[in-house]
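The chain below stands alone and is given in C-alpha cells; this is the form predicted on its own.
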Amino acid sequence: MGAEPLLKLTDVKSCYGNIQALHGISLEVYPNEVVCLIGSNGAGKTTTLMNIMGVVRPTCGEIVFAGKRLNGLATPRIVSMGISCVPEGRRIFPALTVEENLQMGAYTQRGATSEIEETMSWVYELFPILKERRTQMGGTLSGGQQQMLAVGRGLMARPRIMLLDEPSLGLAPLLVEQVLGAVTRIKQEGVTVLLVEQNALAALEISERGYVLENGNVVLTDKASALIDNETVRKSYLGQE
C-alpha cells in the first residue's frame, strides 16, 4: 500500500484467565482508511481492541502504533499517543451534561483551551443534535444520541486513530445510517478508523478493507468490496445465499 501502517498487530495472542481468546492476530491499518473487523460473537473482535488499548495485555506478539511499541504501556499513555476508543455500550456519564461529557474526552488536551473549543465546534458540526442538547444530562438522551455523544467524546482527544466497538448496536435503522455515516465524515477529516461491527454489510460498505475473525483467528482479509462479494462471507455474515 506504499505507506507504513499506522497500526500493526503481529501474531498477538491473549488470554482471559485460562481461556485463550486470541490465537495470533495479525492485522494492519494504514493512515486515513476505515478498516472493519467482522465475525460472530466471541470471535475476538472486542478483545483485539482491548489489547490495543492496553486494557488486556497480550501474552505474545507485538502491537506497534506510529512506529512505537504499545506492549506494556498503560491505557492513559496509549490515549495520549493518539488512540481513542469508543467502547461497546456507550458508557457516557449519565449525570453530566452533553458538554461536560465532551470535556471529559479532552482530558489529554489539558491547557489547550482554543484547541478544545475548536474540536468541540467540529463535534457539534458532525452531530448537530448534540449542540441542541448541550445542556441536557447525558442519561436523558435517546440511545442514538448517546452513541453520537460517545463518538464525539472519543473525538475530543484529537486521535490519529479511533477504535469503534459496535457503534450501531441496539439502534433503529435510520440512526445506524446516521452513526455510520459519521464514520465516513470522521475519515474525511483525517482520522483513521478501526471498526468492530455486528452489522457486517453496513460496516463493509463504509470500509476500505476488512478482516474476518473466527475463534480468535483472522480467517480472511481483503478489500471490503471483495468481502461483500465473497460467497462464504455472504452466507455466514451477511445473511445472503
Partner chain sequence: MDFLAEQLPIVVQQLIAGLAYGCIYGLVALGYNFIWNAVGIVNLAQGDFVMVGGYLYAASFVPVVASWLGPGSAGSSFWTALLLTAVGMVLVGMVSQRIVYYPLRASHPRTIMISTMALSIFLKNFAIVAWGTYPVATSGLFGQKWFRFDLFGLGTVTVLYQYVFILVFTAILLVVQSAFFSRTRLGRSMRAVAQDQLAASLMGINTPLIIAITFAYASILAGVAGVLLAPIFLVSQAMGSIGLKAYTASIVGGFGNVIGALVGGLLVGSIEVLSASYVSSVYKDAIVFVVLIAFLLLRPQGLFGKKVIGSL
Given for the second form:
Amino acid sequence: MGAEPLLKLTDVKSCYGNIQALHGISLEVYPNEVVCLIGSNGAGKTTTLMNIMGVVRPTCGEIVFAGKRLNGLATPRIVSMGISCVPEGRRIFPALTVEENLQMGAYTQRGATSEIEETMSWVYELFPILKERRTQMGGTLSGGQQQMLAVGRGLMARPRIMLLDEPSLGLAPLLVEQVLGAVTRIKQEGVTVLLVEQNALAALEISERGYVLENGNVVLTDKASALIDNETVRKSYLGQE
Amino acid sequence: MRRLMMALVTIMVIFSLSAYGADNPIRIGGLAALTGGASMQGQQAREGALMAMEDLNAAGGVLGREVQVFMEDSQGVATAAVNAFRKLMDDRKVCAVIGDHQSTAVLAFKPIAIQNGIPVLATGSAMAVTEDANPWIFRVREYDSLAATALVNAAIKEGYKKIGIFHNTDQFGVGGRDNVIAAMKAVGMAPVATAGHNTGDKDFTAQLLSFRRAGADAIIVFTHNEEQALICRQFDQLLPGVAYFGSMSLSQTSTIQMAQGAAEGKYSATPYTLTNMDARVQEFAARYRAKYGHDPELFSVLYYDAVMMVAEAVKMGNSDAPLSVRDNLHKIKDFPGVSGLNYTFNAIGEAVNEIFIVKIEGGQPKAAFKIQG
Amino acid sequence: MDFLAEQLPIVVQQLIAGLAYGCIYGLVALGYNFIWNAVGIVNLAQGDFVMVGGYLYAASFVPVVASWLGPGSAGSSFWTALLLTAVGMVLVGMVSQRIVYYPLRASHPRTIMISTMALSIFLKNFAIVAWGTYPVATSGLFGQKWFRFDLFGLGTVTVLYQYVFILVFTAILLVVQSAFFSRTRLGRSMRAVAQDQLAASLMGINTPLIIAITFAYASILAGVAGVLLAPIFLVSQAMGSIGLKAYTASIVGGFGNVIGALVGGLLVGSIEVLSASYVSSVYKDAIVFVVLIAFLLLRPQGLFGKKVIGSL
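Show the form predicted in complex with the partner chain, please, the one above being the form predicted on its own.
In what comes next, the whole complex appears, and the chain from above leads the way.
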C-alpha cells in the first residue's frame, strides 16, 4: 500500500432532487489496489461512482484524485485525468461496431494513432472474442460479450483508475468468472480498480479491501478477507447463515 | 400599495388625455393583412393609407383637426379581422373603417359594422360584399364579375375560342371561376376545362397538363400574387402557344418581378396601372417612390383614395360622426383619385365601374384597352 | 394500352418532380431525426429553418455575393452563397438550441417541444422584420431552364434542370454525410451521443457541445433544403409549411431512422405529385396527411423503425 491514496473521498454528501442519497461517504483507494463497494440496492454505490465522475455533483465533501480536487470539474475533464468508468448496465453503443465502441473509449487519448492501436490490441488480447466480432454492431453481441466490450472500452482511455459498476449483473456464473477474472489481469497491468458489486462474495474474492454501504453511509470497512469472515457481512450480503 | 395605485391612475389619466386630448383628432381605421400569407398586399395598403394621413395633416388637417389613421392587422384570417375591427371600433373610436382587402375578412366583420353603424370602405372584390346593398357598406375596388367579364371579353376580342379556367380554391378564386363561367355563358360559350389549386401550392404541372389535354387555346387564371407568378413560370414550358389571362394580381409589379420574365405577353385586368398617363397617377407614383423606394400598387392607391374620401365626407358634413360620414360618402360625386379613377358610389356602394385590360411588356403592365361595367 | 402509353411520359415527368421534392422532404426529415435521436424531442421549428435558409440565401447572400463577384459569375455566386448560408445556419442552429433547448434540457420533452413551437412563431415574425413581406424570387444555378427528352417515342418529357440538380446534390450530400458519420471523430461522437448520452459523457465526450453541433447540422440540412427549393418556389414565410410534409416523411420512414427519412421523403413527394394528377390537385395535401394519420394509427413505427414511440 502506497503512502498517498490515488483517490480519496472525504465526507461526500449528495442528493438526487430532494432525496439525499449519500450521507457523508469517506473512502480511499491506493495505487494498484482493487477495492470493492458492496451493499444492497439503493445503498448509494452507483451514486458514489457518479459523484466521482462528475455526473452528479456532491453537495458537500471533497473528492481528490492524485492530489487534485475533482469537485466541480466536468466529466470530460475528469476522464482525461485518468479515471474511466464502466457504467451499470454496460451501456455500450448498440449501433456502433465493436471497434467503433473501442475507439469511443479512447476519445480523450489525443495521442498518436499507433498508441491507440496498441491499447486496442491489448484489449483484443484480453478479450479475444471482441477481435472476432470487431465489425459487428455492439447491440448484436450477447450479454457477456457486451460486458467485455464495456470493460475493454473503459480500458481504451488508458486509465490510472477504473470504476466498474456491477460488471457481473445478469451474467451466467461462467461469464461472471470470466469478467471478474479480467479484473485481476487489469490490475496486473497496473490499473487501480474500484469495483461496485451486488455479488459480494465474488467481488471480495478478487479485492484487497472492501467498504460496506448502507443507506448512503459507510458502515464497515476492512481487508477483503476479513469481510468475508465477518458475521454481519455473511448474513446480509453473502446469503450465508 | 397606495402609491402603486396612484401611479397607475396617473398613467391611465395621461393615456386617456392623449387619446381624447383637446385637439380631438379625426380617427380613421384601416384593416389589412400586415402579417401572414397576404401580408405583401397588406403592407402596400398600409403605406398608402399612412401616406394619405401625412398628406392631409401637411395640408392642415380636416376641419382644423389632425387626422389619425390606425392600421390594424387582420392577418388575412376572419377571426383576427373581427378582433381587429372591434379594436378599431371600441378602442380607437374610428369614424370609418377601410378594408379589408380580403373578402373573407370583410364578410366576417360586416354584420358587426352594420349593427354598430360604422361605415366600411371594403377593398375585397367578392360579389357578396355589396350584394345586399346595405348603406353602411361601400367598396373601393373592382368587383369580381367586372374583372371576370373583362377578361372573357378580352380573350374573345383576341380571337380565342377554347378557354380554360384555372382558379384558387379559396372564396376569391371560386367566385372568380363562377363569374368567368357566367360571363362566358352570356356570350354562349363554356370553358373547355377547369382546374383548381390551393393557396401555397408550388407545383402546377398536373393542372397545366390537363389544359393541354383539353386543347385549350387560352386560360383565365384567378389567383393571388405568389401562385400567379409560379403558374406563369411553369405555364410557358408546359403550354407553349397558349394565351394567358390573369386576374388583377398579375398586373402588380411585385408579381411581375417574382415571375422573373415569365409574365411577358400575358394579359391581366386592373382598375389601376402605372402606364396610365393621367397626371394624378404619375404625380402620386413619383411621390410614393420617393417615400418608400418602390412602386405603388393597386392597394396603395385604393387605401390612399379611401382615406381621402372619408376626409372629404367629414368635411362635407362638418362632422366625424359615423352616420354623417356614411351619408356624405353617398353624396360624393366624381371624386378624383390618385388611381386615375373618378369615384361615385352607386346604389349598392360600388365606386369602381371600369377596368383596364393590360398586357405585360418589358416588365410593365401596358394598358391595352378599357372596359366599362 | 393506349391510355398507358399516353400517360407514361406524364407520369415520368411528374415522378421526377416528385422525387426532387421528396429529396427536399428527406433532408428536412433527417434534421428531425438527428435532433430526435440526440435529445428525444421533435423540433417544431425545423420547417422554419428551411425558410430562414431560403431567405439567407436568396435575400441576403445572393445579392451581396453577386455584387462582389460582378456579373457573369452565376456559378461561383451560387456556391459562395450556399456556403455562407450553411455558415449562417450553423449560427441559427447553435443560438436556437442555446435559447430553446439548453435551459430546459432537464424538463419534460413536451415542455421543450412547446418551446420549439415558440421558436417557430418567432422565426416567422423575425422573417417579416428582417426580409419584409414580399416573396423573394431567385434563379439559382439553372434559373427556370427546362430540358425536354423523348420517352421511347411515346411523348415528350419536360423537366426542370433544378429537379435533376436537387437529385444529384442530395445523393452527393448523403454520401458525404455517411462518410462523415463513420470516418470522423466528430461524426462518431454525434452517433455516440445519439445512442447513449450518459455513456458518451463517460467516454469524455462534451455532450452539450455535441448536442449543439447536432442542432447546427440539422439546421444546415434545412438551410440547404431552402437553398435548393428557392429557385423553384418563391422564398416566403409560407416555406415553413414544408416542415409538416417532412414530418410526415419521418413518420412514414420510421422516426429516428436515417434511411427511413429518405425513403419516407421520396414516398411523400411521389404520392403528393401523383395524387395531384390522378386523384385531386385540390386535395393533394389532404391525401398526404391521410397517409400520415394512417401510419400513426396502423404502423406508428414507420417502414423502417423498430421502436414504437409514445405520445408525439
